[in-house]
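First comes one chain, alone, set out as structure tokens in the form predicted on its own.
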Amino acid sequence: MAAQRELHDFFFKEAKRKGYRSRAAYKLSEIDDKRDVLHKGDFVLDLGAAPGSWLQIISERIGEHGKVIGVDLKAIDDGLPNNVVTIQEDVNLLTPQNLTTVLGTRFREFDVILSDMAPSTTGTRTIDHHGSVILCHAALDLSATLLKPHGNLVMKVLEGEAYPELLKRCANCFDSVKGFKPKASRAISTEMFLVCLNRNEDMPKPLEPAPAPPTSGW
């Protein structure tokens, strides 16, 4: 445990020294170093982007000719590089149409979608796990409409009983799916990251919700 605390102190201090907004920057750095998710010139969507450390890493790795859109329910502080745009929005409301409005240009599909989204934790492991899985399915639904064929998806999940079913859905949508736990993640945490590479061209679209039954009034 002492060694683990020292490791996390290291990432915290390094993030502060290099000007990253949180040590989570090192989670994405290691994922990309190992799995080659991001490339120069990519158009990237970052879900659950606050406070912005992933946006900083993405910006560095996609370069000045790339662009990243960060979305969160919370406002993200200014001071990010010029190739970063932030939106305060519910990710479930993202569509090509409202992205076109926000960006002021015709929407094009993303090369990469990243999700560091997490539910509001309750302290009950099972409840928090299922909350994280719901967010992962939301990211998968968005990938069916916003991610280009052969694009990549990375998303955080808390491990638990619904993990195998989530993994199965991912495997039906991407050529390669692997779980990965970065060194910057706490040892006692159940968080891991699903790295999904090369989106299938025939990835199933999300099911439309059933219409509400008609109501009658007097």
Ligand SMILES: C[S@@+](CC[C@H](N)C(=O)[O-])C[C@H]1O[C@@H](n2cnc3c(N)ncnc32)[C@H](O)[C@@H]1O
The other form holds:
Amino acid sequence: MAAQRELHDFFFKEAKRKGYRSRAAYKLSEIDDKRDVLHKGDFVLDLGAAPGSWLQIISERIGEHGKVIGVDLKAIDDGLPNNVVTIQEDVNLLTPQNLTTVLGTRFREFDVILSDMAPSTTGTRTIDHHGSVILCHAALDLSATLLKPHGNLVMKVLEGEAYPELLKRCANCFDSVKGFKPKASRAISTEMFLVCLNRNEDMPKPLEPAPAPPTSGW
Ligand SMILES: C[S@@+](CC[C@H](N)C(=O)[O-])C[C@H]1O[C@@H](n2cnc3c(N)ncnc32)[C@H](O)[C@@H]1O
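Next up, the form predicted together with this ligand. The previous block was the form predicted on its own.
To see the whole picture, the full complex is given below, headed by that same chain.
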């Protein structure tokens, strides 16, 4: 436990020292180092992007010829690099049409979609788990319309009973789907990341509907 707290403090201090907006930056860095998700020149969609530390990492890794669009319910403070655009919006309202309007350019599909979205936490593990799984299904549904064939999707999920169904739905759409727990995630947290690589060319648009969450008991 003490070792975990030390590790947490280490990432917190490192983020401050390097000017990252949160220690979550180190989660994405490690995922990308190990799973090779982002590439120079990529066009990336970051769902649940506030306060913006993933945007900072993505911006570095895609370079000046890449572009990243960060979307969040909350406003994201200015001061991000030139290859970052932010949108204050509910991701459930994103469509190719409204992205075209907001960005002022013809819509093109993304190379990578990332989601660090989290529901407002209640502290009740089952409720938070189902809230997180609903956000993951929303990110997966968006991949059917917004992600290129052969593109990659990474999303945060709080593990629990609905995780196997989510995994199955992802496995129907991508060549490789694996869970990943970065060192910067607290060991006691149920948080982990689903890394889905190489979107199938024949992913249906729209996807079969996600399984309904339980209506009681959470
Ligand atoms: C853990 S934070 C993301 C941290 C971010 N990756 C970073 O590195 O700074 C989760 C975010 O998900 C956002 N979120 C949750 N549901 C959302 C939704 N439906 N649409 C857009 N953003 C959402 C929250 O507002 C919150 O800012």
